[in-house]
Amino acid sequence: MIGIFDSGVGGLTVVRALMQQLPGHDMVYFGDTARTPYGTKSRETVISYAVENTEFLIDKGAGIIVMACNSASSVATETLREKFDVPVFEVITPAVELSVKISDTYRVGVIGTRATINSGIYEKKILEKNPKAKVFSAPCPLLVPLVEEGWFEKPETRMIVKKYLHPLKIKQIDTLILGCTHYPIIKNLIMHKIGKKVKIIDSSIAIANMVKDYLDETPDMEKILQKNGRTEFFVSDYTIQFEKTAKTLLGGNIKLQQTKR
């Protein structure tokens, strides 16, 4: 089955995309609600936890790592792909391929977390691609709370959307990276404030396109991977919000289990 974690409710955005992109497969999630936010917390300690849910996750039964988490694809992607003998994906690689392909003005902007925009990850592999490119990096550590709280509307969300986005908006970027998976929960808001001439690229339909196109060109894995439509949901610390955010994105009965460690 494949395996995904982060470090709250937006990794389900992940789920959704993989769940469209590739119908039938197994698959289980972990959201470590009961250490979020992730952006906030150091190098080693997003590090050790990342390793800890690699552990769980294949525990389970997973033969592919999917890390639906900005922070952690950040700083822990190499330390998973040396410690462990399984498929390791991260969101950050996909979104930087798409920005480069489709920016017009090679002005791109990234909003994630202080994690994320601290570790330069996003700027690093944009210049790699395109030396001429022009990159705009804004921290926007309320918003992963505000969506974990259901926010979505609310009009101080508006309001803090607009002032992460202003920064941004004065550079006329015309591409904006969306550096975490919580942020396509609200991913209308940050269009309507970002401005209809900017394209939105999606992390998690990016990471879900790239995960599609390894499992079609590498067709031993393929088979190895159940495909009997069944997903299963765990979380570190179980609550109403978030049972509630899971089943407005991805429909249907779902049902967390909470870890026990």
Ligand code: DGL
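Numbering follows the first chain given and starts at 1. Rigid core here is just the name for the largest C-alpha set that superposes within 1.5 Å across the two forms. A quick note: this is a predicted structure, and the numbers were derived from the prediction, not measured. What changes on going to the form predicted together with the ligand:
- Superposition of the core reveals a Cα shift of 2 Å or more for residue 251 between these two forms.
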Given for the second form:
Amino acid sequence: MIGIFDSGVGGLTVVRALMQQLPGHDMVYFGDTARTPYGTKSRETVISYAVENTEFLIDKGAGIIVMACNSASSVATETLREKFDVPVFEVITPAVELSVKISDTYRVGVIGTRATINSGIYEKKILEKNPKAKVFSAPCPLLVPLVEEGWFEKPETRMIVKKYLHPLKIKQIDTLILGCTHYPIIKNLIMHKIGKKVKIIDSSIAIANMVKDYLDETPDMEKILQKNGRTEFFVSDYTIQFEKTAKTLLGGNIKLQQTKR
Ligand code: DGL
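And the form predicted together with the ligand, for comparison with the form predicted on its own?
In what comes next, the whole complex appears, and the chain from above leads the way.
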């Protein structure tokens, strides 16, 4: 099965995209709700959480790991690939590859948590692919709590999004990477505020496409992953509020299970 983890329930946007691209595949999701957010924590702490989350998913039978969390993907990819034998996917590379492909002016914006933006990973990877690119990044720390509160359309959210995007807008970016699990939920609002001409990259869709391409090209792996259409959802701290957010993100009637404390 495909194992997916995130710092909380935001990574369900990646599960949603994987379900669309790979219908029928068994999946196991782990949301580290007891220790969320990762976006405000140090690199060392996030790496150690990512290692534990991967161990948990492999124990549950995951044959490949998808790090849905941008903050974890920014700092923990190398460690996980060194430590574990299973293929590990992260959300940064597919979004970077797409941005390089679709940007006409090579002026690319990136928004994410402080951990992601401070890591400089998007900028580094974009410049590796296209040294002529100009990358403009903005941390947007208030957006995760606003989305988790379900404040998708509130005037306060609109105002904050506008304020965060202003520095990118004046740099006349033509492509914007949504470098955080939560931002696809307010994609329409972001599109509206940055301007309709700017191409938006939703990293949840980009990673799902990358996993699908990998499985198409790796039939041996595709064969060993089970396909009974089952998905299990685990969280390290169950609360009704998280279940409510999870249902909003994924739709339908999902049931979160508490991991052993
Ligand atoms: N999942 C995180 C990310 O994509 C957002 C929430 C957090 O800060 O933990 O960066």
